[in-house]
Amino acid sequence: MSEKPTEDEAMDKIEASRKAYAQARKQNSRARTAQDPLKIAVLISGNGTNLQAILDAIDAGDLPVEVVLVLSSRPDAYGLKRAAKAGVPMMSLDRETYKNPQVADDIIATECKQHGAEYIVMAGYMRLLGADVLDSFPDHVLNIHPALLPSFRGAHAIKDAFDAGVKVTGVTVHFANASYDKGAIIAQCPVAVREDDTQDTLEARIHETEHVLYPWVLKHIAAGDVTLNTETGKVHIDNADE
């Protein structure tokens, strides 16, 4: 039986993985085309409307991206049907698997790598990703949040913003890290809260905004326009007006 690696050995392995991935990212730093698309894995938990928005943008020729895997945290997620219709490889994990988060994360990291994903894109994925995934895809895991972070973090952002009586909320796309909804912000889009809004009407407009913003961010990532300063935690986007 092999000995369990020490903490220092484990950290050295993680750092080596990060450096190797950073080098691969540098080598692959090029503007993508439909013939040379950016490969992403999309993580979902439910209806998959953001997944559909990405697939629609790809089909329209507006997004040089290939979805190489859709992975769901729920076997009954409707988003899996969207993946099946689009002919995208898919899989799901169940509650039993998530009882050990490290096992779940190891499966996710392994499957995404085996399918050739360069980025992991969380699209309504309602679980926190751990170190196994984040260290396997350093600064290459995205999330979308239905509020203007850092305001209204958490799973009930739309309700929280509506109940707070704010006049403007919105959508944020950010890099994911080990802290829930605290990664570096890539892009945001405001959504005004109208006087006659209900929570449902506000939610509908927020989702409409998500379906525009996520493909926009992915398009700029594919173009090589997005740069994360790991020292300041700030993101710069070239050609952001396009």
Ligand code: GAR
The other form holds:
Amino acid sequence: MSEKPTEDEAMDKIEASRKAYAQARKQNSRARTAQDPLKIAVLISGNGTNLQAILDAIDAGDLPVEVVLVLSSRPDAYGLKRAAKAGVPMMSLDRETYKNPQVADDIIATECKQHGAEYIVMAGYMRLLGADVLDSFPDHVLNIHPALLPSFRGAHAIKDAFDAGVKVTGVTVHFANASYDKGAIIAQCPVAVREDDTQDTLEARIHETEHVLYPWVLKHIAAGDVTLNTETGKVHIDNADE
Ligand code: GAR
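If the structure you just shared is the form predicted on its own, then what does the corresponding form predicted in complex with this ligand look like?
Let's see the whole complex now, leading with the same chain.
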């Protein structure tokens, strides 16, 4: 039988929940509209299909977000062509710059701030962001990962899941922190692995899922629905069934 808590213990509990409440941070203080969009910088390294899905959702009027900058870690990334086509400001860093990650981070933080970004949205950005960027945008850096974290972290998540023979894998959108693929999870969507799947067919369905999930998360952040409790590391989303 559990014992009745003493008055002190009860007070401690109340204090702890007050503290957790105070530390729970709404990710956006006002609901955004097309006239007052949430400004994001999108970081890419390759094809940029997630960037495209975000641009398409904005174009369709479904997402009160403005892409103020696309920054690529590779000058030859196809995603830069997508940014150019959409008329979005863009830039890329090269291998030489990344030889000193501190320099790269400093450029990224400065450029994102100068362009007025409120959030940094990593969409297939295959570099680790350092403290300079993360501290400049605390709890305002997002990442998408092609697996159900904490399973299959790293740069080959789809292959790793396929090779492991899992029956279900999926997609995760999470806050980024200094540890690769380890920040607070915002949303996940499962993808079933079929008997006749090849790695390519599985990858195609994972990408399709990503292209729905990332705009969905951004829509909820823009609406002010997303709260991160920095004490528990857990995320709450209001209106999650919409
Ligand atoms: C996406 O599948 C994304 O989840 C993955 O890179 C791909 C980029 O595609 N990111 C990671 O693996 C990060 N660990 P895209 O360039 O077509 O958006």
